[in-house]
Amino acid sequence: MRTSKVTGVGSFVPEDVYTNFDLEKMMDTSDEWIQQRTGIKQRMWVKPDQCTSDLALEASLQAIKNAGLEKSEIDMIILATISPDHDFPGTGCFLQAKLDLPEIPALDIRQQCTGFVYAMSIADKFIRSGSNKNILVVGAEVHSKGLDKTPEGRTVSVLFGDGAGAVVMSACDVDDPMKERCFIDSQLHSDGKFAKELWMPGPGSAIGENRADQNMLNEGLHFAQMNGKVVFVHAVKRMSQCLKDLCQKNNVSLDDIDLFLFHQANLRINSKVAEVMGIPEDKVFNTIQKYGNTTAATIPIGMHDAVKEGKLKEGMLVASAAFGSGFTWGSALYRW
């Protein structure tokens, strides 16, 4: 049967490191407070002249090279981001131009922290349909330029870092998808009635006469707002349930899974998911300590780090799960 598999992976983060001690000087916070509530020790933020597509470009070039392909063999780009270069056109188009890959389709998706799981699932469907052979799947974010770096914004702003990760998903034929290297299955969900529990109100067509005005800026509507308790409870519940459902659907036990690559929003969330599901800590690969929450980029950055550290090896059965604004959530199962 025709399916897809990850053939290459890459990642890129800015060089400027901001520790919790650096944030103490900006936001009336502390290293102890941040670590206790999030597990984050540091994050990377871009320089003023860097944008989302710049980070995406570096991660993409690594992934293409790692896949053993020429750029010209990429026949589609799917890019997940909530921090685009510009409101329009999509950042995938800017990435396409920087890669010098004219005319192939470039698709942006906005599923927030679940973006990469959605993007992998979409790429798999295109490949299974027979319309594409090698799809570049990217998660990239520049959050630092949109954070309230004052004491008023500390509960949200300490969470986020900048970065990009990418994989190449390529067509393959397998006889037994459970035993051979391939993308096996995914589950995608959303529930819009919780949209305002984690959101950025402006700019937008729903805030008044104009998409953006001085009142929007004065009220801070262009900064993210979060109901942390509600998000935490739903994240643990939804990630656990969709991972459980995916395993049951594919007749896989949690013991069969060699490595769990979860979205990196909060170390407490991932620890709680592992506790609820009885997953050993050594099977969960976390990167939030050094990168913070890079939203759509966290899972592919984690993939690349896990490969480099020898934690993710060929033949391993891997499960990913994510939860984000929307609310959106999803899971994916794949043989590496």
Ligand code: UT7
Second form
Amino acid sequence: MRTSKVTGVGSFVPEDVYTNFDLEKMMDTSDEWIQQRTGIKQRMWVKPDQCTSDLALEASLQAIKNAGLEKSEIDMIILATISPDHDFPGTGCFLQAKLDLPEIPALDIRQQCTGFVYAMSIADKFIRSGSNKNILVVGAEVHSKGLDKTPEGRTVSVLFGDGAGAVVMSACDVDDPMKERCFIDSQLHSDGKFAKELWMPGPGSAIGENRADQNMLNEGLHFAQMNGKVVFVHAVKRMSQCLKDLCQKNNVSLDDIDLFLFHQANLRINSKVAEVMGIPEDKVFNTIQKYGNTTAATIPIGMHDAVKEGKLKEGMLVASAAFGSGFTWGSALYRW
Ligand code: UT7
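Same protein, the form predicted in complex with this ligand this time rather than the form predicted on its own?
And the full complex, kicking off with our chain again.
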């Protein structure tokens, strides 16, 4: 049967490291608070002249090279971000221009922290349908330029980092999808009644007479607003449930899974999911300590780090799960 598989992975994070101690100098916070509540030790933030598609470009070139492909063999770009270069057009178009790949479709996904799971799932379906062969799937974020670094913003600002990750998903034929390297299945969900628990109100058509005005800036509507505790509780519940559902649907026991590549929003969320599900902690690969939350980029950055560290090896059964603003959540199962 025709399906898809990841043939190459790449990632890129900016070189400037900001430790929790650096943040102590900017806002009323402490290394102790950040590490205890989130597990984060540091994050990377871009220089003023770098934007989301720049990071995406570096990760994409690595992924294409590691897939053993020429750029010209990519026949679609799917890019997930909530920190685009511009309001429109989509950052996928800017990436496409930088890659010099004219005319292939470029699709932006706005599913926040679940963006990469949505993007992989969409790529898999395009490939299975027979319409595409090699899709570049990217998660890329520059959060640092949109954070409120004053005392009012500390709950959100200490969490986020900049970075990009990319994979190439390519068509393949397998006899037994459970045994051979391929993308097996995914589950996608959302529940918009929780949209305002984690959101950025402006700029937008719903905030008043104009999409953007001085009032928007004065009220800080262009900064993310989050009800952290509500998000935390839902993240644990939804990630656990959709992992369980995906395993049941595919007749896989959690013990069969060799590695869990979860979204990286908070180390405590991932520990709680592992605890609730009875997953040994050493099967969960976490990177939030080094990079903070890079939203749509956390899973592919983690994938690339896991490969480089020898933790993700050929033949392993892998599960990803993510939860984020929307609320959106989802899971994916794949044989590496
Ligand atoms: O990826 C997208 C999805 N996002 C998430 O999944 C995030 C989910 N939520 C969380 O990870 C946690 O709720 C946070 C890490 C954001 C916050 O942790 P918390 O344990 O829920 O803390 P809190 O917001 O209840 O704040 C506890 C205390 C408060 O002080 P008081 O009222 O107890 O005196 C806050 O003002 O910590 C204070 N606080 C801080 N102190 C130092 C809040 N932010 C900071 C800070 N530094 N950065």
